[in-house]
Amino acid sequence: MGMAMAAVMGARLELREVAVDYGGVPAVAGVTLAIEPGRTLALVGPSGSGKSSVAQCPNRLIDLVAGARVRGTVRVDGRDVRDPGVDVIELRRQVGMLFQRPVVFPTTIARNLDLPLREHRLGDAATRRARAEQALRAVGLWEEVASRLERPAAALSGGQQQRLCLARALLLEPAVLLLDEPCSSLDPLAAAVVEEALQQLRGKVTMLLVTHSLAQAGRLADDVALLWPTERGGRLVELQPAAEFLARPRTPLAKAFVAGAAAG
C-alpha cells in the first residue's frame, strides 16, 4: 500500500501583496504569485532579493524571527495561513521545508524518522516504521541505510543527510514544500542525487524552489519568478513558464539575469 501522499497533488500556494521587512529594514516588496497544485516553481535572483524571505512565509517560520514583520495574504488551500484559528503545528506538516544545509536531529536515523509521527501521533509502531521505510525508499535512501538505522544520523554523509531531511518531510504527507537552495552545500554528485529525489517528487506535492541555479531550475520547476533588489525590498520583475524564461526572458533584468548566469 503506498503513501497517501502518492495520490496527492499539492494545495494551492498563493502570494498577495506580501512584504517583509526586519526591524523596519525591506526585504521584500509587495510580491503577488500562485503556484498551482503539484506544480513547482523556482525563485530565482540576485543575492539580497528576499527569496528565503518569501519562502519562509507559508509555513510562518519567519514568525520565529526577531523583528520580522510581514504583510499581505499568504494563503495554502484558499485558508490564509495567518488567520488566527490556524495551527502552526499542523501548519508546518502540511508545508514542509528543507533548508540550506541539512538539520538532522542529534539522535539515530529511525529516531529522526520516528519522533515527527509520534509527535503528530500517526499511527502505531508498527505503522510508523512502515511509513518511515516507504519515505526512505521515496528519497532513494532505503538501500543505503536499512542495516544502519540505529547509528547516528548525523554519521551520515552530507547528501544523505539532506535526502534523510526530504524523507522526513515526507513522512508527514505534505501538501506542499519549501525547498531553501537545498543543494548549495552539497558536492555535485550529492546534489544531483538529491534532485532525482526531488525530480520523482514533482506532479505529487507543489514546490517552492529557492535556487541560484538557472540550470537546476530548468530541470526541477515548471514556471521560474525572478525576484529583484530594490530600496524598499526584492519585488518580482518576471514571471513565466521556465523553458520559456531561460530561452526568451521578456524584461530587460530577466534578460540581463540570464546572460550573467550563461556567463558564469
Second form
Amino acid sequence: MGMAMAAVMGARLELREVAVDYGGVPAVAGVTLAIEPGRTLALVGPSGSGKSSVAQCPNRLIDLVAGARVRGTVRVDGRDVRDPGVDVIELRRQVGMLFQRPVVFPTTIARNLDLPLREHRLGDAATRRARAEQALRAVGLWEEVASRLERPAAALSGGQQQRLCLARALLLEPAVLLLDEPCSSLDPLAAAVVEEALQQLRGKVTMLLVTHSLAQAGRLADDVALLWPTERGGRLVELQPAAEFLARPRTPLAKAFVAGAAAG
Amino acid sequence: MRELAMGRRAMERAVAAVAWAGTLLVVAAFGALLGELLVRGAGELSWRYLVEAPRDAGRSGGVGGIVVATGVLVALALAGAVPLALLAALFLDEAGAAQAGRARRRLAAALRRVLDVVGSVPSIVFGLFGNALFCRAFGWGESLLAGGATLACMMVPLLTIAFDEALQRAPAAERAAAAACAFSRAATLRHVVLPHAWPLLLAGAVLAVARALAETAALLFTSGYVDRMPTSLLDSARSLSVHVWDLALNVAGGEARACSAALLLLLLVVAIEAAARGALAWLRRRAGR
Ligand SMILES: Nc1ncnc2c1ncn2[C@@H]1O[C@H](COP(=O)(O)OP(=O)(O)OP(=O)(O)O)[C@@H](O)[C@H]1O
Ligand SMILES: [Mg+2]
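Go ahead and give the structure of the form predicted together with the partner chain, now that the form predicted on its own is out.
Let's see the whole complex now, leading with the same chain.
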C-alpha cells in the first residue's frame, strides 16, 4: 500500500509472563509469547479466556480500565512498554488497534482521518488529504466514499466503518496492529472485505489478531496461540504454526477446541 | 391470581390518572400565569418601553437602564462562573479516570459534596455573603461588579454539576478509540468528549442564566435597586427581576407594569433557550452529524 507501510516492516512484539487481574480477580495468568516483525499471530480461545485483556497490553489501553492491573513484561521493538521513560502517546502511535465494534469519531469521514494526522502534525492540509486518500485506498474504501467524504462517518455501514477505522489506524504507520475480533460484528460479506484488507497488510506490519474463527486464523495468521480460562486466569495452552495447529493440535484442549470449531 | 392481576391493572390506571392530572395541573397553572401576564402586561411592551428610562418609580416610562444592567449582570456572572465551573468539572472528570490516584479521588468526592451543599444554600444567604465580601471587603460597594460576582458564586455549583455530567456523555468506546489513535488527553477532550458534551453544556448554561435572571434576593444586597442607566461596573443598578419585585410589592399601582417587566423576563428566557438551540444546531452541522 505504498507510502503507509512500505518502509515499515513491523516491530517485534514480546510478552513475558504477562498476567492481568481486574480488582484482584485474575483474568490472565502468565502468558509468554513473541511475534517476529511482520508476522501475524492469531489469539484464539473460549470466551473469557483473556484474549481481549492480553490484546490491550501492548498499547497500554488497559490503563484506561478501572481496577485493571498488569504484571510481567510487554516489549515492543525491545522496549518495555511500561518503562517510565516510555511516552504512551508515542507508544500508541507505534501500536495501532482495531476493536470488535467499529468506533468512528462523531464527525465526518474526512475528519475522522484528518484528526489523527493533525494531532500528530503529519503534513499540511494537502499532504494530509493525500495520505487520507492513500489509506482509504489501502482498505478498499476510496471508491465507496470518495464522493461523500464530508458526510457523517456514522452513516456508513458497519463494514465500511470498520475499514475506516483500519484506515485511521494505518495513517499513523504503526509497526504493530492489535485486532480484537475485527470482523465479528460484521455480516459475512463485510467481514470478507475487512479480512481482505488485513490480508494486504500481512508481512508489512506485526499483527496480533484475536478471533473466534479458526478458519480466519488459518487464512490470516502465521501462528496460532490458544488461551484457556482457568481459576487463576487465562493460560496459554498451545502455540504452533497456523497450519500445524489446525491440522495437528497437540494438547487435549487444543484438540477439543479444533474439533469443536470443525463441528460447530 | 386473576384478582391480583386485576388489582394491578386498576393500580396502574390510577397511577396513570394521577400522572395525567398532575401534568394537566402544571400546564394549566403555567397557562393561567402566562395568560395573566399577557393580558395585563403585553399592552405596554414596545420598543420605546425597552429603551426609555423608567419614570415615576416605574409606573410609566420604560426599562432602558434596567435591561442593560440585567445583561451586564448575567454576562459578568457567566464570565466568572463558566471558566471556574469548567475547570472544576474537568478536574472531577480526570479524577474519575482509571489512572487517577487515591488522593485525587478523595478530593473529588469532597468537592462533589461541597458543591451539593453550596448549590442548595438559599440565595438570600448568597446575598449577605456577597455583600460582606464583594461590597465591603473588596470595597466594590453596591455595584454591578459585586452583583455579578455574587451571581457567579451561585452559578458555580449548578454549572459544575451540569458540566461534569456533560463531560461524561462520551461513550467509553470512543474514548478508547481516541486513546488507540494516540490522542493526547487534550485532543480526546476536543474531538470526542466535547462533541458529545455540547448539548448538556449549553443546557447547563441556559439553566444557570435563567436562574440568574430570576434572582432578586441576592441582588438586592449586592447590586442594589437604583433604576438609572449604569455608566460603570461600579455603579449600583437594578435588574429586571428586582424591578418586577419592586413594582409588585413596593409601588402602589405598579402591578400592571410589574406584569410587563415579568413578561419581558419570560421572553428573554425563551429567547436565550432558542439561541442555545440554534447554537447547538449550528455545532451539529459543523461537526457533520
Ligand atoms: N473491565 C473489566 N472488569 C472486570 N473484569 C473484566 C473486565 N474485562 C474483562 N474482565 C474479565 O476478565 C476475564 C477475561 O476477559 P476478556 O475480555 O479478556 O476475555 P476474552 O477472551 O476477550 O473473551 P471474549 O471472547 O468473550 O471477548 C473475564 O472473566 C472477564 O469477565
Ligand atoms: Mg474479547
